[in-house]
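The data below hold one chain only, encoded as structure tokens and taken in the form predicted on its own.
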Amino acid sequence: MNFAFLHKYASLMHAYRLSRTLTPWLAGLTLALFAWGLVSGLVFAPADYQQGESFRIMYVHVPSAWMSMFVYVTMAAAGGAALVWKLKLAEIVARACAPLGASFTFLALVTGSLWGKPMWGTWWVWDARLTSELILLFLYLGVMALHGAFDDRRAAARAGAVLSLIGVVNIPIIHFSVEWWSTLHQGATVTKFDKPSIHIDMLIPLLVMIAAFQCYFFWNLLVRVRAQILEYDRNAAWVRELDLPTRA
């Protein structure tokens, strides 16, 4: 099967163009869904009989654990792309993902230590879905530091691929840890659609954070992609022609 196609379509000008219409959109949006999610999660959610109001955290920490996984297939299958079809445009969108799936993971790991405490009594335990969490922040920083270590950006591309590729086995084990062994961490709730485990206006409002967090990683990722393409490609034609209004 011919491929070519993946090349046109994904070229750094179409991209680059494709991101500029698309990023405010997604700002917008974003801040409108946070705007909902917080207000809803915050104020207008009943508290939780057992946990009181110190369960409103769960409004910042689930969509950041899920971002942390999310993000991290998409850093893979962004560089198993680069790998196979040899894009560039793969590379970059791997190389912009790194660091914002490691801040979200950063974020899961602090917000679930600070619900911990008052739930367990202490700030960390080696349970199977947290130590599982924490090897995906160092295999992003690892990543990162793969994609820094080469002075060639397509050796460091695949590199960084290689080692995402790789890292994909401990998405599953976060995900089931908590079904495959005895662990501290509550069970699943959000995923349980035909009967949650959450009272219907406490998942509401978290349905819409974990909009909120999606749309916001894409709005960054595009603002990154961009600022990769400028300077992937700044020696090309289309790119120079962007600057001719500012030399003027």
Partner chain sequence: MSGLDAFLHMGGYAVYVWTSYGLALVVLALNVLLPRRAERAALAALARRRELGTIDDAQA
Given for the second form:
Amino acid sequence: MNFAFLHKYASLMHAYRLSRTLTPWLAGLTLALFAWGLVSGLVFAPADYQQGESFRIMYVHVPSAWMSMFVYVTMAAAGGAALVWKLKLAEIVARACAPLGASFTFLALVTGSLWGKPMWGTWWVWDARLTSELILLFLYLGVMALHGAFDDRRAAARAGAVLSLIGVVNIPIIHFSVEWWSTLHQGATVTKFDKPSIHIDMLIPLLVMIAAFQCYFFWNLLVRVRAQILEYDRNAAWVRELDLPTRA
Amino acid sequence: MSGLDAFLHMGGYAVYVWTSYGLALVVLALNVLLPRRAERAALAALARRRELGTIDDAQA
Amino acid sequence: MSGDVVAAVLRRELLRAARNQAEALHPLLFFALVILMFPFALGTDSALLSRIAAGAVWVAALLAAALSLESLFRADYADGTLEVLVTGGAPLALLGFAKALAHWLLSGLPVLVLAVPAGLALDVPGAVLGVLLATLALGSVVMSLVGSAISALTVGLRGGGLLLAMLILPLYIPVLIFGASATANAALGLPVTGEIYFLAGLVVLAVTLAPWATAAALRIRMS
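Mind pulling up the form predicted in complex with the partner chain next to the form predicted on its own we just looked at?
Starting with the chain above, the whole complex follows.
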């Protein structure tokens, strides 16, 4: 199959133009999804009979945790594409994913802690999920630290790509070993984050919030990528002739 | 307790719930603002280079 | 042919270690020092020390491995050998494997030997000591292999050894968990076959994948 038609989209110029076109729509969609999710989650979803109103933290915690994993895989995939096909756009995407993913991971940890405190009485528990999430934060910070240690932008992105590929292979191993370690030291406690069955009125806002976070990610990624593209291609003809926006 | 009061009170878990949502708002907002600032800086640098006519320098 | 490359690299590393014997002892001294910290930190109650002993030995081994990795590629990077090897088309994956093997011989294996008196000093019970050594033997191989890839990735960067340690410790966690869990089980008289099998699996995975990661890392650093 001839993949030549895809080459156009790997071009930085087209990516820039695509980003400019799409971001307003993605912004609108993100805000709409957040509005829907927040209203249905905070106002209309019935309170949990065990946890009361505190379960509403779930609507921020679960999407954050999901995104923290999704973004790492995206970062590793983009990194792989950058290494194998030497795509500049892939390098840029991979690098942009790191701070975003770290933000989601941080959010997942803090909201997890805030959710757990009223339930278990402590700010931190060595629960398998939370501990895995904490390790994931260190993996993200490691990629960001590696990026920062290079002067050459492209080498930085490619080094980060190798590290995130090593990380993505390790993540299932780490997760499995942390589960193992957790049952060793706590016995088989079912965490409150594991809801075996969830009422449909509670589930729909959750799905909407996950969609909202996902949409936010794509929007934010496109915005982050734009500034980098201008730097990568600073001497290209299309950049020289670019219409600069009149407002600052 | 009126509807709004009950909403803000969150069944006694107000601190936890609102801190979570507030923090989420801060984190997501920062992630929107900082890249925008970076883009503005990149565009400003581009405008400067055009003015100075140094757009052909060989830095890649 | 590939055996020649590995042998050549090994010979060079061992020769370099023989010439700088003081420096070659650093991982051992560091390991011993970390072990020493524990009684100072926790007191000399032998019951307590006995409980934390296996964990302490593991942590010390982990830190010694993480910090001794920085010098793996440093000299070759500094004197230009690395550039010659990469641009000259040397088999980098084999080079990576050989470097990892050298690291294990010069750091992992000595630490393994030193773990015996260290464990005894911390009152590790006899049955547990055997399991500790077995898991350390397997774990140290994984640590050398994975460590060599990260070492290649960070060679010559600002941030140096601390950056390397920061990147490597999360990746060492599964090894630590299985090793420590095995010794904890051994202390209770429970079977440790599960942990041993997982560690062996990690060894196989590391031997297969790490050299390629090292090769990719070297190419990026030398580009």
